[in-house]
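Take a look at this single chain in structure tokens; it is the form predicted alone.
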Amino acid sequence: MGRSGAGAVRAHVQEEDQFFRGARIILQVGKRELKAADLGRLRDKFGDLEITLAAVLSEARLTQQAAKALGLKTQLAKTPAHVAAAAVAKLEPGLTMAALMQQTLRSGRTINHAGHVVVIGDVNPGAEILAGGSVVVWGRLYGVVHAGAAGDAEAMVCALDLSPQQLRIGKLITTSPVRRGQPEPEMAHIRDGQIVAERWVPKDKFKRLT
């Protein structure tokens, strides 16, 4: 494979290891085909930077056969966002349950998610993502998010260009204001009960989500 596959995801994870460290991974590859040895190495990287690949969401029927065959789980259960915490809470001490996503979110696609949401791509108008912990964005942020859908008001929402139609963070919901300038990476979160955005330095931000 080349960097645009499994390549480019762990050169993503690498780069945001402390995002990552000891945390469960949910890996949506959409229509991509992958053998049981891409999959394989994947797992094993993922393993030396102490992360669990617990699955592979994938419409390819090969990568669900690579998957099924290296024991990992190819379905998850839909979790609403009332019992998000409660999901979130079964989860083995020290660990955070992660979606990572290396794909474009279409108009009319949601994603519903019970622990943190990782997009390596953009999230365009009409897109949904809606997440028990934080959101990060390797790309343009455009459509509607809510993090902390649980009640998490420590959650944050992170993107290289946050420009959402709608941002909510707990319970609070706030819109885009008219962007002046070049777009730069933000990172929004709740300070004395609104959510505000402050320029993003991942390196920095990213040991408050451990």
Given for the second form:
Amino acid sequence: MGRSGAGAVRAHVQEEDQFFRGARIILQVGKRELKAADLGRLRDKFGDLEITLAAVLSEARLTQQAAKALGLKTQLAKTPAHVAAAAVAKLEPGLTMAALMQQTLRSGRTINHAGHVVVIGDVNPGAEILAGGSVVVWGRLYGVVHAGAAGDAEAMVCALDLSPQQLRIGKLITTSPVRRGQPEPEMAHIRDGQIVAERWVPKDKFKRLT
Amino acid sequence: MAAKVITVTSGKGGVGKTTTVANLAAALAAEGQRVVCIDLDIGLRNLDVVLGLENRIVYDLVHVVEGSCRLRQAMIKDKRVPELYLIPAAQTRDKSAVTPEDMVRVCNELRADFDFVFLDCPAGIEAGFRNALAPSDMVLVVTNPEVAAVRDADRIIGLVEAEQKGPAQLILNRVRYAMVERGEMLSTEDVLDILAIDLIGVVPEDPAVITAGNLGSPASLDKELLVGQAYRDIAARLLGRDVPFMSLKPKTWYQKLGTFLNGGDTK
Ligand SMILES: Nc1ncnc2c1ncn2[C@@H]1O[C@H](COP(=O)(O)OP(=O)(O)O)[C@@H](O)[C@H]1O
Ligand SMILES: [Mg+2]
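The structure above corresponds to the form predicted alone; please provide the structure of the form predicted in complex with the partner chain.
And the full complex, kicking off with our chain again.
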């Protein structure tokens, strides 16, 4: 931003005179290189209009140094929420995307997803999940489920009540045995070429037992 | 006051949609409500038979939609109760004659002058179902205590939810108390466990329903019938009354004798 740039900003601000009076302004100038003299002039002009130049944000080193020399801020304070939001903006490398369904899947509903599938709700008889990865159901799994549908034999299926009409992992297939007693959280996976379902047991329970 | 448009649907055929529409409409009209029923089962109409209005049909829904008659001309008035009307389905024409937009238009025209508009849905999840859902303010899903019927009801409930017309309410029809007791039939709890929606009525199996259907006289108009009471209770709930669910347990001959001696209803 040269002199003409500063002039344009000033002209615009002057038009909106009343509105900007008493305001604090943060300038975002991208990669533009501004010298301390440019910034100083700009600050003074804003001052005439009773506007405080609070900070100058720029990716250019020269501009940052100039701003610092004038005692202007070059970064905005980040709130914890900002930090957290920035942290989750990227995907964790090496992990697969999971699809989250926050509803009961009723009969006739089919979910096909390349990654993992997580359902918070029931999977009713007649509903079907086909996942490239694992399937986790925080609810009752009564429908048809196929984990590792593209051949992943490491895929698992977990549910609070694991009673699917049909359960497939990779190339293997099984149906649920008739349940006796109360349902319990279970996890199905392939072991020694067979699908096995195991009751979920908290890890520290083993510790207490031994 | 604006009418409430109630869609009665099920997915599966033969579970009692038409019977439900006829009985609820008659029960509400008997209470002084102004009611219109529309048969959307184009090509397979039978609400007219169940209501005993078959031989008075001149115009039908397709005539209305095509503009070959006025809406009022196609409304057959029932003579037993004050304000009950039927708009029959066309018997012969093709199903694409009516669109969801047509149904919204017809129902909007009725809203001002009536309290309830019932839409009797055909079986299935195709065009007829879409037509019945489009103008709907409330959806009643009818099912029987059978695995296949419940499966289809579940499907329909999902579709109703997806169209933002939910939550649907459930009518469980043709319940046999003795079979449930013996564990040979799904109980109300079993059905609700899967469907997870609100129950608005439980209707027992009763041969009187079939007889009433053949005679064209809804069971809900017969004060003597337990099954009629089940429909009247649902009608009362539709009017916002808090009616407890009645016991379907048949009375023993000893209880009947007691009621008889007290001059009451022995059914
Ligand atoms: N509660 C009931 N008890 C005995 N029969 C019934 C009952 N409800 C319906 N039916 C009979 O079941 C058959 C199918 O009912 P209908 O109302 O025509 O079903 P839909 O409209 O869903 O196809 C009819 O013969 C009807 O009389
Ligand atoms: Mg029918």
